[in-house]
Each structure stands twice: as C-alpha cells, then as structure tokens.
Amino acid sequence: MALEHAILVSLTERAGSGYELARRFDRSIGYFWPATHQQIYRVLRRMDEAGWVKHTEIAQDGRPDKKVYRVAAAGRAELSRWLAEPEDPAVLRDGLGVKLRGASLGSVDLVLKEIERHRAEHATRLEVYHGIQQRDFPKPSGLRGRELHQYLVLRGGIRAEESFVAWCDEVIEALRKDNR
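Supply, in the form predicted alone, the structure of the chain whose sequence was given, as a single chain.
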C-alpha cells in the first residue's frame, strides 16, 4: 500500500484541503497509516499531476487560495484496482522484541524500563481508541457500510493495543521475577 491509497480513501469519504486532510490523518487514518503533513502535500501534488485527484481553488482573505481536493475518475479506478489486489499479511518487525531477546547481553533493567515505556505509550493509545469508539460509534450494532468499515478498523487497533499492553505486562512481570 502507498500513501496515495490512504489519501484516496480519505478523500472519497470527504473532499478537503491538504491541511484538512493532514488533520484527518492526525485524528484517524494516521493511527494506521501515519504520514507527515509534508508527505501528504507532496503526494497530493503528485496525485493531482497524475489525474487521480482534482482541486478547486477557493479564495481566502489575506491568505493564499485554498485548494480543495476530491477524487477524480482516474483516482476511483486506481482505488478499485488497489482494493481488488491481494495484501500481504503484515510482518512484525519490532526492535523492542530484539532488545528483549538480547537483554542478557546488556542491562536487563534498562530493557525493562524501555518495555515499561512502550507499555505506557500503548496504554495511552488504547485510551484514545476507546475514546474514539465511545464518541463516534456509541451503538456499533446498527452500523452499516462505510461506518461499519471504519468501526472495524478501529476495533482492530483496539485489539492490537490490548494485546501489546497484555504482552508488556507479561514481560514486565517475568523480568521482575527473574531479576530477584
């Protein structure tokens, strides 16, 4: 997958300026496909040149014109092509796992602190995801179509974070017992 596809999905849901799109990434899709604002603007320009998106310029007082992007026919065709393409399962590439495996070669206490830090970050992200679920999907049993798909992606994130927090708890407990 490329950033282009994440942008196409987002713009299909709602047209927007580069700034608005970057804000959407910060609040939702970026949790699963992160991108900087600069990357988004650079890719939008490329997609515009390729005819995947079109933009309308809106005049603003005292500021440069705002470009509002929407998906063009060529972008919809590319999105359809990509959606039909098989996606390889994600391969876990985790430096923390490698550090844990090599902990006995250095300071186990430092590795333990790093695992505790990761646990805290994943727990925080889990709280954010739960907040999004409560705010945006209070009654998930009635969801259909796009809203159901968005909810299911969020649930995948929740499950992944729950799993990572539980694994960190297991590792922390085992390392503390082993350090006695």
Second form
There are 2 protein chains.
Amino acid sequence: MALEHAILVSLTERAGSGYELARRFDRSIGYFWPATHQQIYRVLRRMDEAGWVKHTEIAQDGRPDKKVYRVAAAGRAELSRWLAEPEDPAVLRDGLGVKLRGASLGSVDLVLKEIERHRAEHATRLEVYHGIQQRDFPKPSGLRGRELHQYLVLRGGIRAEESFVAWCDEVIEALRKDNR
Amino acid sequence: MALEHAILVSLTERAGSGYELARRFDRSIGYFWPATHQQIYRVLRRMDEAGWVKHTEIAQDGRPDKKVYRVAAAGRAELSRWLAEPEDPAVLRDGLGVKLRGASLGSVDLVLKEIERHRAEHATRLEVYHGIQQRDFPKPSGLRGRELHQYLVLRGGIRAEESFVAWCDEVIEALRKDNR
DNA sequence: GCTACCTATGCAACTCGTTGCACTGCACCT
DNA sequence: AGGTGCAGTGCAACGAGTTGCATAGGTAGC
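Having seen the form predicted alone, can you show the form predicted in complex with the DNA?
Starting with the chain above, the whole complex follows.
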C-alpha cells in the first residue's frame, strides 16, 4: 500500500486538483490514510510522469489556476494490479502505550491526565464518525456495492475509536484505583 | 514520541545491547512500537553521543563482542521531560480500508479473500496476546504500579486486535450477503 | 561438506513523511 | 489600513523508516 493507491481510489470516485484531494483526505480517506498536501502534490506529479493520471490546467479568475487530475488507463491498470496483491497487516503504533508503560518513571498523575485528554479526543472523533454515518448511511441494510464498501470502512473507523475509548476508560479506572 | 523514548523505557526496565533490544521490540514493546535493528542501532549511537545512555563493551568468545547500554542521568531526565509532555493522538493508518473502499474497481472476491487472511493474522496475534496475559498476569486484580501499567498496555493490544477481528467478521458477512 | 540460521554490529542508499516557507489574489473582520 | 483565512501550487531541508548488503564465528541439520 502506498499513497499512490489511496489517491487513485479517490480520483476514480471523482476527478480533482491536488488541493481538493488534500481537503478530501482531511475529511474522509484521511481518517484511514492521512496525508498532507505536500505528499499529495509530490505523488501526483510522479504519477503524472508515469502516465497513471492526466491533468488539465484550468484557469480561474480571482483564484489561482488549478490542475484537475483524472485517472488514466495505466492508473486503472495499476489500481487493479494492486487490489489483487496481498497487503501487509496494519501495525499498531501508539506512543500513549509507551508512555503508560513508562508511567512509573515519571508522574503517573500526569500520564493519567494525558490519557483522559486522549479519551476526549477520540470520543470527539467517534462523534464525527457517527455524524457521518447518520448523514450518509441512514439505512445501512439497503446498501450494496461501492456504497456498502464505503460504509464498512466507516464502520472500521467507528469500531477502532470505540475500542480506544473503552480502553482509556479501563486504564483511567485502574490507575485511579491504584492511586488510592 | 520518538523511538528514543521507547528505547529509554525499555532500557530502564533492563540494560541490554542493540541486538537484545531489537529482540525485545520483536516480542513486546514492538507490538505497540515496531522498530528494526537498523533504527535501534542508529538511535542508540545518537543517544550515546548525546549522553542519554552509556555503553560498556563486553567481549564474548565464540560470539561477537557486544555493547551493553544503560540509561544515564541525562536519559532519565529526558524521559521524565517527555513523560510530562502532551502526546499526539495515534492515527489510524490501514491499507486494508483503502483496498475495501476501492474493491468495486477490481475483484470484490479477491478483496474478500484478503480480508479473511487479515482476520486470521490478527486472530493469531490476539491469541499470542492472550497467552502473554495468562502467563504474565494470571491475576490482574492484584496488580499495582509498573506491572499494572504493563498489563494495561497489553489490554490495549488485546482490545485493538479484538475490535479488528470483529470488524473483519462484519465486513465478511456483509460482502457475502451482497454477493448473493 | 554444504546450507542455513543465530549472535552481533554496522554502512549505504533509498523512499516516505514532516515542517517551514514563498507567491498570488480575493474575501472578510475589526 | 491591517490581519486572518481560503484557494492553489510548489521548493528545500530534514528526520524517520526500509532494504540490501557486509562481516564473522558458532551451531545444527541433511
């Protein structure tokens, strides 16, 4: 998996400029594959040179020109090649775990506060996802094909955040009990 | 959070060589913060130059010499400085989600197989964690301090894998139903 | 005897991701 | 009049992470 493929999936759904893609990543794909505008511009250029995408320059008045990218035949080929290829399982990488593990070397109270803060952060993210679910997929049982897949990805995000929040609660309770 | 801090936590628990640390990362810390031996050697050298750790060269016969690292005062200071510092929330980054989202552009059947494969992988990891839990923390209610923290980190790993497996099951069922 | 893996450290080259900055012009707020 | 924010693209530098390789003796299996 590389950023290339995430961009190809997104561009296949709908053509767009680098800037628009960066916004999209902020709002949807990026919840599962974050990327900055810098990365996106660089990869778009690379893919353009490789012939995976083509761009059309669009002059706008009052705003800078933009390049709208769309997926070319070679890009579609690459995408289906990648889709058929096995993917490495995602690895967990969480600094909070390391911090908790080292908590007794510093202030356990501060680490506890930190975990409460993360809990709040993830709870907020969870609410955002729930909002998307209610707005975009009010009746999930009727979903099929592409929409079903999008819904299921969102479900993954919801489950991940739920389980993170539940873990925080377990940790907070246990640390408080240990503190008394 | 940087690899530096994960290594400092690990070295504080017990001194060791770069090689040993790499093994440790493979077996425990690395479940939550993966690192290769290359990264570890490089960071150890940097920390040595910065005075955060000190090494003692140990000659062995039949085997190459090794450098055993232990945390120095400056390292302990850095560790507690970092522990008191706020940490960015972990971001989800999963290529499988992108693949599922693009499934309809390739073979949905292949993506389904891929998800089944990942499910098996994560189920195996979950069993490993359960094994560690039973071996190292048979009676969690009595845990305090450092051991409690280690247990709670493990609980985080267990919860993450459980929720991943449950998500896979939801996806597999939904895709099968959609296929009929 | 050959292959392969383990212990142990490390270089070199590369890709990926992050951060700070630059330029343009419009819209909005104070 | 001045600051902030949005739209739009991009460079330059750095740090993090990956991959392939080198070295070298010991142990274990075929």
